[in-house]
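In structure tokens, the next block holds one chain alone, the form predicted alone.
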Amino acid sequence: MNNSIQPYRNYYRQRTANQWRKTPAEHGDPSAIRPFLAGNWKMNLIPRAGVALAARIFDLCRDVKDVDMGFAPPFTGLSTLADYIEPDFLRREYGIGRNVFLLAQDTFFESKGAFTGEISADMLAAIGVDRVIIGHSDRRANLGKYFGFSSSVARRLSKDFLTHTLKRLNLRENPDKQVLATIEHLLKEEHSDVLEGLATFLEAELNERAGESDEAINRKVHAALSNGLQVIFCCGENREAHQMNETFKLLERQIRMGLEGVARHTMPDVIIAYEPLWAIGEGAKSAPLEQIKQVHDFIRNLLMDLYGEQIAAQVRILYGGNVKPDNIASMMELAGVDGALVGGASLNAFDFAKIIRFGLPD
């Protein structure tokens, strides 16, 4: 990109010749789009730790009214930052205040009941919760790995388990013959490598790929709009994906069944945020301005399909994946990008103050 070119702050956006152009907006105008910057503290700092960032943040941010920031603490900070942000509060000490906004990193789908661990959604919303992430890339794809469920899996390929599995299914009335002769094949001496080498592949595989469905997180989503909550509903491909240009393909599987149901008036409700799993964490980087640019406008023509054109101009599409102060600026000058979901940044004030203030003189 060329950085003499200054980024928008505020802006319209709009399609002409079938690409979408950001138009400079004047700060204030209610119909403009403002950028929203994120930070997802993910599991880190306690209550009182988080208030002294946030404070930090703040007072490096002092006036900054044209962009929304989140601040997405672990469960047991919300209440604590919740006192801590209030508008009137903020308005007086930093010039602040309504563009702030306390994010959960997560919720459940259901309303109440024997989950132990999870939250609703109507929890969040009661103590102060503005939007909630769903469906980042930590949940969808990093599960597995530490749940043990692949391992679990894996173990049920021994041939201990599988002797045992078959004694106690003989006991049964009416037992599938399928499953019997299947097992029955896979105890066979011959097939000992076969059952070996299908076990560490599971294991693998499910390592890589469990955690949480389309299917879950679509009703994660109808639950925080239906208790009033914004969602950040996150995407992405892992790296297979990547290697294998099968980016397209995944991310439309993601968003068609993740938003399944969202009523077309609903959508200004809706953030989505892309984050590549492969620019994510230590030692990657992030992925390249051309990449952003093709996905976010991928992304958007999505939109346009399901929901029109005026929805999908309208809708912020946030870039998530090693987001630094010296590339955010490079980012939002993309017409497709509206922000970001900020990961190890945002736990250093100055860095996220750097990139809240994206194109302002230092």
Given for the second form:
Amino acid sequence: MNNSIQPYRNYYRQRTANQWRKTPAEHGDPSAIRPFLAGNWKMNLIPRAGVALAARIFDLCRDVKDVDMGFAPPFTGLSTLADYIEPDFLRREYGIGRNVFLLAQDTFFESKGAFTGEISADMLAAIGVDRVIIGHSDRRANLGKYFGFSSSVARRLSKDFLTHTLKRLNLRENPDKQVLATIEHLLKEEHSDVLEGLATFLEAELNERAGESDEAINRKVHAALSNGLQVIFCCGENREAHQMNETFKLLERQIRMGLEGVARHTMPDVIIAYEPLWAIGEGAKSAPLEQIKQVHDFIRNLLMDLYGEQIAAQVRILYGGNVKPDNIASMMELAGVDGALVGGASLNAFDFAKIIRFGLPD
Ligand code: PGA
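The form predicted together with ligand PGA is what I want next, because the block you gave corresponds to the form predicted alone; please supply it.
After this comes the whole thing, all chains and molecules, with the earlier chain placed first.
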């Protein structure tokens, strides 16, 4: 895999979203960009509560046909929801049908084997999943914190651990001399502050950053696509990158590496979700419209560079991060925004129905 990052270029200046065609879905043009409103339930709702929520939403969205809607229950809720959203039933009951998509929140890249707790893409496809969210920031950034490996790695910089390691290495026939020298150096009494500082720094870094890598995400993308699943590929910058004006650089890396090797003809099966980390979740505010517009333009121009104009005009780019009933309409008015990935507000039937019905009278 080629991991080299191309030098950053200011794609978004090349063309603004207003120059891209946003074809109204009613015209029946197969290449039309249909808005897609997706709800990520994260780790919420047992299966029957999920079905009850979906039923209330469908009821409030009767006859809404011009947008696609998606629901991402936890893995345990997929089968039950799959049975419920059968298109003929939805058409009869609610006047909707093929515009309802079942989403999984993640997948693993191997197809089977000794991977306790993981779920493969073909298993998801077999129970009727249409699309899978890959690279969500909950998984890109927070796993170190959840699973506690940050502290266990940082402990390796303690004096006791290093002294023990030194003994162990010295018993080996050919210990790495550089490693030995480094450990001996760190163990010197005058360096004990440095050692402590390094451990604290490492723990904080891992807490914040340790999660799925671009490489793992890329493998998941390939696994999903080759099993006939569409991909909702999440990308977005953390607060630090945002404050340091490194948003474009980071997004370019995430997109180039995450989509590495995805063939042009497969790209229509990829949906991109831009979700700035600092705008996600309770207590945060959605990104300002100007930023959403700039980033969506940037992503589309990057796609143009990678896949050409036709693909770039076709791929849906969603925004995510505190999308609510009262801000969805202004976001959807932006020419480059083709929908939204919604967390908190997708758990409330009225809120999510309003989001799906953006622009329609109540
Ligand atoms: P939020 O979550 O809508 O609750 O901010 C968005 C997300 O995490 O996808």
